[in-house]
Amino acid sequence: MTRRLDLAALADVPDSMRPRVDPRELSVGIVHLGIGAFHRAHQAVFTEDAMVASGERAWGVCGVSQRSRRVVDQLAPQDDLYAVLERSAGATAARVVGTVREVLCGCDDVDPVLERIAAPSTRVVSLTVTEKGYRLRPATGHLDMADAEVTADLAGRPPRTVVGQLVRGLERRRRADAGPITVLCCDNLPANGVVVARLVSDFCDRMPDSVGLGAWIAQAVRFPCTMVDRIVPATVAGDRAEAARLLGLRDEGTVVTEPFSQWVIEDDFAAARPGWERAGATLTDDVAPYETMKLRLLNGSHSTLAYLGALAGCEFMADAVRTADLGPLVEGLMAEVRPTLAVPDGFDVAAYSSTLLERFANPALRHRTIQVAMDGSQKLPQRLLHGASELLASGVAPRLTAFAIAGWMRYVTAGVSETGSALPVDDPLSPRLAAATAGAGSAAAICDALLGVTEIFGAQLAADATFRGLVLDGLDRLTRTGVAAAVRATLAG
């Protein structure tokens, strides 16, 4: 069998390929909640390419997965390094990277990760659990006090909710005395800055020892806003095997990206920090328009392409962009809600949108479209109907957006595509969206049944008669003569 990768046999590997700065030299000074693909791909490389311009080697990263051992059994043996494979259309690059330093399960033992969090070196506490991870309620954007795992984290037990982690490792920081620290939240979430604070503010309030912590956070905690943008998709064995033919190692915990990556962060942290801005970053004083802008135009349509192109039987998102006039659906989507941003000075969103476009079509990157569909109850708030609210509040039709609205409809009630493959509802309201749909037997029973669901759609929205027609004649359409013609018959007007 191939040598595995690990410190050791970096030697081995092609001078191109290693690590640009020696994994041996850095100190842990990141604690990173949810060390999934999009981390590993993102935020640990501008973070390794920031300290080799800077110079500076205390920022490691102390990965902490939240829900299984696979990322620990994948990293722990190869003295957690891994490759990034870069692919374009034409061409894979790959480097391997060693800023993760040290990767614990929360889900095992807590304790480590609380350590983590309250040591004086660790000054960033940074965060990918994806919408989900969080547990709101995306109608109020406060914490899920009926969640049974926030209860139980709430009533004492070592907290196994990224917010109850948090919550505690701050709480043991106080303690310790150990300094200021920034909460750095990377997830897709509007202001996701200021729904973290608001999280670990509802949890202090709950808490029923926390007398002076929420005071001290306030004081000593920073919670900028960032957003983030990179395609990650998951990683297959083909990959792995790709990734061992160029290394000429095995590394099992290799991850595919595309070429782009952005990162946007709001200039206020408490504490010292990387100096990400040297490796690309933007440091800024607003984040707001970025996000919105991203969500918006890049979430919105990347939705939009899952939903529809699995229904029309697409397995990859490159294939959506050719199908069914997918691609010109989402250009029509974008150019609607164009008018919703506040694009920052200089900024041409039409390159951009022409961008996203050509990067949804990367061949080489293979992303699955069911992997994209899922969570939509907890990503559809941002990505569309915040769009739709504002559209329809300046008296315009949200007539894209409301048909790609109508498209997640179906795909979480068709269970399966045009084609005869399944369409998994992985959401954490799975059931609450096959109760409220259990007997519907026609489009209008489906729209209605699903704009009722206020933990999506609160109640202004969907008691919106104007949206409820145009989502209603999309799904209609969707249910009666499928995607192609459906899509046909919306771009006509």
Ligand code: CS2
Contents of the next structure:
Amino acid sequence: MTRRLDLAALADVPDSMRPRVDPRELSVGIVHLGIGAFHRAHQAVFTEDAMVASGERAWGVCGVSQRSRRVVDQLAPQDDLYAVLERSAGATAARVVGTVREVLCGCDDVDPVLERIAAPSTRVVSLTVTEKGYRLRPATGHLDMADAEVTADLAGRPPRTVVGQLVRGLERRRRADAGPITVLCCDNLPANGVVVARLVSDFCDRMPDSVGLGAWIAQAVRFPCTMVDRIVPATVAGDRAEAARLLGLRDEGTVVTEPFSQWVIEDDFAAARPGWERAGATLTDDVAPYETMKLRLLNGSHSTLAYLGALAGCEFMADAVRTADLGPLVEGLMAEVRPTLAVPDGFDVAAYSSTLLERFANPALRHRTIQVAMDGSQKLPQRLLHGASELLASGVAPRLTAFAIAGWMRYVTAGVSETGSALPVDDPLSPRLAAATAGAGSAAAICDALLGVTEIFGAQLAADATFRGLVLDGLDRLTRTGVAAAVRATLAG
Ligand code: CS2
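Shown: the form predicted on its own; wanted: the form predicted together with the named molecule:
Below is the entire complex, every chain and molecule, led by the chain shown above.
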């Protein structure tokens, strides 16, 4: 069997694929909650490149896996090294990344995680825990106090929720007098830093023993907003086999991604940070225009392609964008939502949108439609609904956005695609969605039942007659005529 990647084996890795800093020289300066594929393909790479540019060696990452030991088992035996495969139509480039220097499992034993957050050498706690990982109520943006895990963390057990771990870590840091720190949210939520600051404050307010903690956090902790962008499909066995071929070593931690990568960060740090701008990140006073643009253009189109593509029987996003006029549909969707966007100075939205279509069509990525379709209840508001509400408020009918919502409604109720493949509803609200639509026989009944899920739609949009009419039209067409005909009719107006 092929030898496994680790520090000693690096000597056998071709020069061009070795970490760009010597992992042995790094010390931990960042704790990252949620060390999934995205962090490894995005922030960890920026951080390594920033260290190359600055010569600093104090920004190694301690990655925390929130839900299972899987990442620990993948990375620990190989000294936390892994390969990033960057794939485009014609080529794959591989590089081993050495930034991650430790991986902890928050679910096994949280104490070392809290210790790391409290260590004076830690200056940044970053997060990628997905939308649902925050346990917030999408309609209010506040912590979901009805969530049993949140309640249990508040009662004082070793914390298992992300917000609980963050707050208990900050509490320990305050006690240790370890100094200011920055919490850097890198999830696809609007005003993500503001959201996390609010959740932390909600948790502190309810903690029986939090005397003075809220005030310390207000003074010593910053929560900058960020926009992150890189498409990172879940790794499959074939990807690990390709990494083994390229490296000549077995790598259980491989991640796959596209050549494109972007990071926009609000320049509001409580303490030192890596020079990420030297690795191509944009540091700015105001992330909001970038964030809204990315969520509505990229992620809004992504969700649309995922639901309609999966319904049409496409396994991969690159197939979806070439199927049944879905490419022109998302192009139209981007044009529809464009008036709601405050475009950053000097930014070419038309070029950005056409680059998106090329990125979606990257045939080498093999990004599954059902991966993007996951957790729709947590994604629809910021990706599609906020734009729809703003268009309606300015008197414009959000025709294509409403059709995309109809696509989601059809997806969560159809069970199987037009080619007979299963359409799993992998969503924290799936029991609620199933209960709401049980017994709903017609498109109108399904549409009304789902619009009534206020956690997703809120009260105002659900009650908007224009919106309901458009969504129902789309759902009715999708149900009666299938995806291709419904898309054609919708595009024909
Ligand atoms: C995708 C995103 O899975 C999803 O919901 O839309 O993960 C998307 O690939 C990234 O946001 C791209 O930056």
